[in-house]
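What follows is one chain in structure tokens, specifically the form predicted on its own.
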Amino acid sequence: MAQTLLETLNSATSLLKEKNLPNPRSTSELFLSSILNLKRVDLYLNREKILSEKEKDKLFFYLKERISGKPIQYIIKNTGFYGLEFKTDPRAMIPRPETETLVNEVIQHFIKKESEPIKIIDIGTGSGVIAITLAYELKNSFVYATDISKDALELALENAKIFKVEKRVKFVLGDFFDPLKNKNLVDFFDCIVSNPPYVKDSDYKNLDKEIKDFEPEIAFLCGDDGINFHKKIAKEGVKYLKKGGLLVLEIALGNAEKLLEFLSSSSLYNQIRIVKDLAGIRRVVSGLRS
């Protein structure tokens, strides 16, 4: 006897929390959602609906995925993220919803200066949410976004074209600030932004399985300080920021006064300030070019 929508989204994950895998509930909605174009809430209203053989090998293919470590995002290839939904895949890592926190300080400090043209740089772009979202969000932007992987900005494009902000987001391919150069982009910008790797190649191996089989190294390593990257950004950036212009960038755990510490001795910024994610985690320091 064929199993309904209900039946099937409980055999699942039945079989997830069999293979002690988190959030067994949630990923079967999501893996469903995807397969059926439902919302999650939808799929209880269609309960009774049956799944076409395709379905079900679909279905049947996301949870081996699953059961093998996959991540749900390379799996269903989209995430969300400050309320849109992105196209997600190997080439770059998944963006994280304490990102938000980030993007977050950008859009408050120039919603209310909307007027005037406002130029950000987003280093180490990867997928592209960040700037993406920031061209989105700010309709007098233009951003610059650069990475080191011209996979991950073939990603990156891909998603700006799906939000029709491709002409106000240019992608360069390169290291840090290399690309800016001979530019004449000297005291350009209004905005550096920036989730630079910050994981330390000692706690690397400390890691969950999912990322580091996964994700792509390069997005996660930083060397053995912790804010190496933080402090390039920082001291580089000053070069192309304008005075009074922002700089933000995301820190992992821990690590938050020690780069308030290095803005702060360094004469280079001021107004420094440090901003919690939704978990009360101090993930993002920002301040103004002195």
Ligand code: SAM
Second form
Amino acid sequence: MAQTLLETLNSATSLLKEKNLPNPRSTSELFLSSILNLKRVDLYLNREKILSEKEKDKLFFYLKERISGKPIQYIIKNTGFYGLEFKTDPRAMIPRPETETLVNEVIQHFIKKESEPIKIIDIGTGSGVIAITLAYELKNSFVYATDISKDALELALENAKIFKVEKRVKFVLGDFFDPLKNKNLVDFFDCIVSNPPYVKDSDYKNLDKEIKDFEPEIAFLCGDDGINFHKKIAKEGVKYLKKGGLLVLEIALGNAEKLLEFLSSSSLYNQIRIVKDLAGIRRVVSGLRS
Ligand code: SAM
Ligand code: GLN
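Given the form predicted on its own above, produce the structure of the same protein in the form predicted in complex with ligand SAM.
Now the complete complex, all chains and molecules, led by this one.
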């Protein structure tokens, strides 16, 4: 029997609930919005719509994938971030909402200085979400974006093209600052930003199965110290950052104070601050190059 959109939504929700998946209603809404190319609120305005066989098959496929444990964003190949929709697939980590706090810090710092050209580097760009959002929001910026994963950089370039910022975001492959070496970029940047891997090897096993089974391991693992990569970026970054330039790093729950102490004692940075994410977690540490 033909089912209306609302009936389909209800049966998809029941199925996901039966399989004990979290947020069954909103997942079903996201699937149907993606398949029907409708905003979530518009699903309800179209509640009497009858789905075609093709649309129903697609929903069935999405539900099967979700039941197998695949993250929603890899199924619909899309993640909303800072009001933009990023192409998302297993070539890179799924952008996280807490990273919006990091991006917002940079935007708020530079928004008033928008007439001057702003040069930014994003270390470990992944899907390109930080670099591209900054280029998109700060029209007078130029962003270098590095990653050690060739796959991630391919996805990031596709995303840059979607938002038409590919001329202002340069993607470079390599380890941390290596791609900047011998390029006359000493004292060049106004900002260094990074969401580096920050899950200790010994904690990785405790992450959700969804993450371990589907997202690239290299995006998370940081060795045996959760602030290793942050220290490395802060120390090596000094060379590339102008005096007064901004360093902004995302950090794991419980580690912000440790990084703040490290930065304060090194005297390489001043005006060091911790910023909470929307969940109230001390998630971002920033400072100015002394
Ligand atoms: N910036 C993206 C975001 O916020 O969604 C991705 C962040 S993810 C936590 C860390 C990224 O750092 C991954 O894309 C990973 O490939 C990259 N990465 C890991 N080790 C690296 C290294 N040694 N040099 C450069 N990038 C690295
Ligand atoms: N915030 C991510 C998570 O725990 C971790 C990302 C990172 O290692 N930088 O899902």
